[in-house]
Amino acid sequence: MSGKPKLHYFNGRGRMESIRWLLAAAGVEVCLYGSLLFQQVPMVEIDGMKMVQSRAIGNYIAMKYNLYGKDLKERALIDMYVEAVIDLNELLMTHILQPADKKEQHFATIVDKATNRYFPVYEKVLKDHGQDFLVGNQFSRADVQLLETLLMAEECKPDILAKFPLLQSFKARISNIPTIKKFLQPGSQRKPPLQEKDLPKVMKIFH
């Protein structure tokens, strides 16, 4: 029943990319698969399960590693802040996908949404709190997922933080938390952006 995590996904960032980013904050080990079951979704083997579904193995995930909250309230918020990352997140990962002529307004709709909406929400959270950490006073799951979409927004458009100081300074101290550090060095099992060179490739893969 112990034993490493198995990851059954393609090669690649997709829905995958987010249980890798939490696995990896908590240290943990996996094995990395390139079949899909399930008909193309992720599926983690993990504690004698086959878990399907991104958010319920999220779920799993965060709880058996204490990434969680420690109690119903803090659990709430958390799952609060990680489905608004989640949409942003979704969007994100969309653009590659997006014909030729509708790319630059999905650009655009990219940035409008994570700089007047979502953005300006965390800078308040971080700085109403008060603390290191989106809830509470440890690490979690939130903390997690906000800081991989960062990443990926900083990816679409590099200077995205500029007005979010706040933002910019969680970005630096959650990267520096030694799993998350060792995560983010070349080598490790985070995926890189999809390239439009490997389009074909994925889109043969889930058609």
Given for the second form:
Amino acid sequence: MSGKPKLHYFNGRGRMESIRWLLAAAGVEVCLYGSLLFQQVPMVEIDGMKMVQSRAIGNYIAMKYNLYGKDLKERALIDMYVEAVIDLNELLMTHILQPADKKEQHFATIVDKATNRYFPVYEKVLKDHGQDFLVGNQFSRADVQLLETLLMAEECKPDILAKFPLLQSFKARISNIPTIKKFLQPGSQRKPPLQEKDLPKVMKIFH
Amino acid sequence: MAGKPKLYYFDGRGKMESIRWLLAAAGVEFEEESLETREQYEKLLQGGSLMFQQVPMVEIDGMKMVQTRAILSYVAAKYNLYGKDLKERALIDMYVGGTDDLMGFILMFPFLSAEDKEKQRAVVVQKAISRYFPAYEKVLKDHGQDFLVGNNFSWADVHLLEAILMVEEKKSDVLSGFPQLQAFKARISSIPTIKKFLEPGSQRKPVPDDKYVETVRRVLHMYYDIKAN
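Given the form predicted alone, corresponding form predicted together with its partner chain:
So here's everything in the complex, that chain up top.
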């Protein structure tokens, strides 16, 4: 079991989910620990380090498994695309934490931001270069993280990609990559969305 | 021809401040365009300069870069402030992530009500003293070197100094239990590029005030109340 990265988190998506996606995309087997031992999670034991900070972990995995572009400029593009996706993820993930009287407003914000601020950018990127992947004509973490977000957004509103034909074909294409396809199948380490009933438990852990 | 980087933001700290620090630390001269009016912002939007309709935006090396973290990573890598290998980079990323979280508690300060400001001040100090400062104190104590990572000046050092100074603005004796951090602060502050940045007349921005808040609200049409996290 030693040698495989070890993930420490609660049994849900949160900030660990993007890391699970990246590891899966790179075809890396992981050892699940699932418990909260330290003041900060996510924590990933990898290559003799106990890494915290989801961005640091994501950066390390992306570099190590060649999912970070071929030079500084490609990395810059990947970082821009990934950071924006992280922002949108934050919105999507905090939806369940909204009090009942704020939920509808928050939902409207999510849909507005997704369809007016974020999705049009990625649609345009794909349209402008006509390539299969977001950056440098090569599979990268930007593709992985965008797919993750597209699927989460669809969980929120199933027809949210209606006006984005290129994102729809992107979604199909990236989902078909063998490592991703495997991750999307039942029994993988992908986590389901947080349910309302699990909320009290999660809130207790983080507050 | 590569000109100087140009920063587009409000005339104040916010999310651009860490970028100013890093460029200054690297000895890179930069220009700034301050957003004062809604019209300026809309012009940038319509011109397609703001990828996700947001600032900070930095024109650098032919790119219009957005997303603070992306810009910082690019500058760090370009000016050799990002460690010598993957593992050093990992450490730098972790440390910067921590100081980012800490400074994040201060970011919305100017937008809070007077009452919330007091509460948030206590939160910032408590987090600094109990979670963040001890971690960096230990790193420095354990390796006994001048810099956080790889015995070399890096982004992590710049970012930590920035965070220390910001927290000290909220409580001036906050470093009293942290001798290593006190020495670190003195040491990094006397690096020539940093020293220059800390002098009056540099491009470092002062503590944000009501005028800054007004400007941000006006330019972004951000009139809703901000609550502390």
